[in-house]
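The chain below stands alone, shown as structure tokens; this is the form predicted alone.
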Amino acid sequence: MNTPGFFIAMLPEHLVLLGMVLLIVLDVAGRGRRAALPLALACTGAASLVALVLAVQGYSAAPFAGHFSVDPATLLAKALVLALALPVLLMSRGDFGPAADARETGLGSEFALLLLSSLYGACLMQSADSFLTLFLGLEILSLPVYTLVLLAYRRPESAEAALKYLVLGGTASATFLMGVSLIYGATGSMAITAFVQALGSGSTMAQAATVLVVVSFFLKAAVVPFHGWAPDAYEAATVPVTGFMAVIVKAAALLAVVRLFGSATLATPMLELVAVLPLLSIVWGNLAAMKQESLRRMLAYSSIAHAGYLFFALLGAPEGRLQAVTFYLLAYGVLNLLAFAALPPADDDLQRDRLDHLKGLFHRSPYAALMIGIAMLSLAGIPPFPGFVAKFLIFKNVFAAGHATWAVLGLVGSYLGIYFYLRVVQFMFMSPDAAALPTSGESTIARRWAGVASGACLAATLAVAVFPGWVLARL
């Protein structure tokens, strides 16, 4: 092992790990409560910047040959995942920062520590060259999130949602391990390239193995019919945790799936599996979102639909998959976080989450209404917002790969989502003003931090909307 190469190749992970160690030390010293979020922001931002710089420089290395390697595409994926975590940290001050002291939650640096731990797993997944490393990263990503759902909970149903997520997450891990064991039995290799080898095999055991592995990622990404945990977990968790699950966990899983499929061209039966279940997710996610009265639950079903769009990208040509998925995750992640960051504060979490609370929001808070409106229109795929470009890129690639029928069906299913997104816009701009919910002084301070998060997301949204070609050329 080349020691200097090891430190450079794993520098993003090392910076995240450094933040975790410092948080533990500060917590033991009794100074973790106020330093946690600034320290987590600094380490996450530095790790994202380092990954981006290394990607631009074209850095490649394999410090652990056969298990862990980096290249520009891998580093860019890490930079994206880490950068999307920054708005989550900014908007978390009201739930996990000093503002939480007023509610006597007793929390110190737990949120920041768990989030950094999960980010470490997300980064590890992007560099995995073996199923051992991929499984390790997947578990490090997932385990902290089960706790985050319950951390600083404000609803009695949070415990039930966390338990459901834990049980189904454990099922996904078991399914993944079963698939990996069968791949090893069929190919004699634990390298992730054995997955592509198993895809092309006519062996029943190899085909079953690949199906099990893909199903485990379906469950992680909440693809129908493995989506049951998502609405409950998204609704019961606090806003920043919901944003983290909807964006970072999904991004890490989908980028790992693209790495897993590599340059493989899909054929029966994997083609039908990757087409039918994501299509069901698009249709069911959009239909179920129409009748929701909770914003977070509505966005959970929206997330299920978007998982379908992302897996649809696997139907496209291998050379265009990573670009399509990365661009989609960038647009989807920034706009989801923009909606969460702009959500008006309130001491009553249940009332804050109700769509009725958004009625007449433009008259009370024009900035918040405009930000949420931009997010909703873009997630609906309405031009000229980034969501339109993201969906167009995926369906264009699917059509170019010769799957015109699936592309048309997916496109038709995507139109179902326009209704509930426009419903939110109608509530904010065309409905009578609803009474503002009471907020404390601490909520006002936390709102300023969330305002910084929404400003950063807005800047990223404008950059992607105005210069989509420039962004695509660098993915």
Given for the second form:
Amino acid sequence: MNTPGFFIAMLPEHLVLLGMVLLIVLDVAGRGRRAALPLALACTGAASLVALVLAVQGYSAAPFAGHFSVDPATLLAKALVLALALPVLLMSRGDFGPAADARETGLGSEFALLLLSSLYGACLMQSADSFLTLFLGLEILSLPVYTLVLLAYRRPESAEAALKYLVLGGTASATFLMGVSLIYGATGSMAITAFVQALGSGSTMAQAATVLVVVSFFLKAAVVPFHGWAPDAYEAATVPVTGFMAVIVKAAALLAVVRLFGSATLATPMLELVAVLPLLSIVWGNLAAMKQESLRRMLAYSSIAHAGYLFFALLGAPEGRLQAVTFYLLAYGVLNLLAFAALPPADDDLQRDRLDHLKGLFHRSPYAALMIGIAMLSLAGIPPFPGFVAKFLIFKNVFAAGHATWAVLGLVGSYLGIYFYLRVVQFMFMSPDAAALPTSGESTIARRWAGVASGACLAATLAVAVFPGWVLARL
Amino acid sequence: MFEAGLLNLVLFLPVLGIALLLMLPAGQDELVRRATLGTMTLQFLATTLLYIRFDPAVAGLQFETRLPWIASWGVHYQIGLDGYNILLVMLTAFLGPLVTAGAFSAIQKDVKLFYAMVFAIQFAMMGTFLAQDLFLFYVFWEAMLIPMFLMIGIWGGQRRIYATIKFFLYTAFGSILMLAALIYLVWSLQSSTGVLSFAFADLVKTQLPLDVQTWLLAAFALSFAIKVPMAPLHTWLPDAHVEAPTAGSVILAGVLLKMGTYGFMKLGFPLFPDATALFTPFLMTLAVVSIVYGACLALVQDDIKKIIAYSSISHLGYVMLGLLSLEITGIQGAVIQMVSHGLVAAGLFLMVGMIYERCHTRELSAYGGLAKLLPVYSVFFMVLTLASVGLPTTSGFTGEFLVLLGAFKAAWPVYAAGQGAWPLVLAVVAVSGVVLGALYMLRFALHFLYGPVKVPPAGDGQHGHVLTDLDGREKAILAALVVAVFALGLFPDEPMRKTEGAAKAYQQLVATPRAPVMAGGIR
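Okay, that's the form predicted alone, but what's the structure of the form predicted in complex with its partner chain?
Full assembly next; the chain just shown is listed first.
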């Protein structure tokens, strides 16, 4: 371990950790509630910025050789994940900020603390060189989220959903560990490169090991048939937490998978595994989303479908995978958060995201309706919005790798998704107005913060839509 | 240089228009209307200038702009005018102010959003025609769906939600397969020649084996045929037309349907000539079926919007027939027919909108003897009806006549050489479409304008209210259209000179086989 390397290479992580420590100290001093969100924002923003600057400078180092290393690609991944957390923090003031006091939730800085801790895990995963670090990151990422789902819960179903999530998350961890132990058995190594080695070897044990590891990531990213927890957990959680799960948890898992697959070209049976299940995910996610009455539940199914597109990226050539996934996550993350940030606040959390209450939203709140509309159409992959270019990139790579049939099937599957996104737009713009929901506890500051979140997401959306070439050249 | 800049301005004026509308204070509906009309008129004037400066002697693109957009994929922002798109661009720009002015009184709800959508549609349509890069083309092609979806869904009639979702899902299905085909096309170009480009000019050089061409053309053709629409893929059109507000119908019939035929002419056929030769008998049959089937359906409708909607299917069948004849006359006729139908159908839909605003019903049987009540309206209506029928001196005649001439020119040698009578049979049946066209349009006009006077109750259920004839705004809109219809009918030479080069290029591209002699796929 070399000290300056340790300091600079892990600076993003250190900043997040610093935030956590400060939060605990402030909490003890009794000032946690007021300072929590600004502090978390500052630390996350600084960490993201540092990661970005290091990435642009082409910094790479391996402070813990064999366990933890950074290079521009991983730093960029960290910068992306951290940056996507900023809108989440901004939009959470209404639910978890000082104003949440009015509902006597008794919350201090727990939300910010758990969120930072989860982010720490997300960052750690991106730099993992050994399965040990990867597992550590995965657990640090997941454990706080189980709690976050339940934090400030408003109805009993939340407890059920959180438990479901916990159990299935535990199953994912167990599956992962089983896979890793088999890989260790087959290759005698705990380095993540052993995964590629196992992929290439013909032994049944090695093959089974890789399948188990991939399945554990399917569980984390909610790919059919391992998606059961997602709709419940997404619906049960408070809106910012849903956004966090849909965007950051998924992004961290997918980026880690790409790192895991490295330069391996897929062959049977792994090829079929990452083609068939994601395809099912696309089809089923899109079909099931059509019937949902809750926005969060609908977006859960949408995120199941999007997990399918993301895993499809693995079918492409190894060189293009990281770019495709990063770009997709950028577009997908920004758009999801745009929709969540623009969702008008309401006292009744359950009613807030009934699709029925979005009816006629354009007349009550044109800005919110336009933002959610842009997010929906973009998630559906309709140009000129960024979702289209992102999808195009993935399918282009799949075509170029020679898997034309899978690509066509995936595209047709994505067609199935258009209807339910349109339905939201239809509700907001074309349906007779629903009554506005009462909003007593919302402070104007919370609204302003959420406005900043949606504004930032909108700016990013437009930038990616107008200059996709510029963004792609930097990934 | 100046012209290239001006062309970019023409394309982006609607975007500036949207920005302008956003800056206007809320509640100023009249100001919004004026601003939109002003911007659209400016666009029309700029386009006219470009039209005049367009040099028919130059082969290929004029006033071109080409900038890298997504450099690593070879995607460029490339726009330009050529013989393929010059008339359609002109048509789009010409209809813009008319659509805007036509909606002044009809649209009272969400005025600002409405005109923002009109701008967005105008932008996307212009972009589709001007794009010379397949990626850019696809972006505009698809983007156009969004504002149209909102326009039908927000300002439409009773069953607007059904109609607009059907419209979106129908067209999007075609597009998704086209997307798959275009990715495949571009990457086969790259793998065979090493050139990574989405430019039309590069893509037409792709040499693909026949089986691949067949699949790709099938995907492109599905997308374009839905948009045209050709029977049996037309069922979205009557719904969309009937439920859309007048402006939506005018845009649909005036410009949007031409995007399908333009797609065939610019992309579908020239990219895959060998597969086109294979598909021609089939597509030609579908074109003639569309002509006759559309006309027959128009004959029995009681909803006046549906009559015009089905007549559109019939008229666009001629365009397809002309494009497939591969005779210069037929191709030129097809282009004229596109513009002519754009003008005439737009005019008829505007007139239907005007009477609907007064009487609030579209049932043909509710009307009668309007000629006595609304003399000015009736004159305009009759002129447009006759243009739709194809009376000589109107634009309808030029288009249909040339298309049929081309079809016969192409069919006769085949028949004379004893290679089959099918093309000739199709051409003969297509002629019957002209007769049917006269029948349904005259039936329409007869019930509508003549016979015993029948006036439907007004919206408030009052009988015997006095119908007011056209006001100045409406007269001006229709006069502009009628002048254009006659101009195109009497002096078709001038526009045809501008498109002649493109027609020849198209004929050359499609008639030359391009599949490599050696069989064998790229995979």
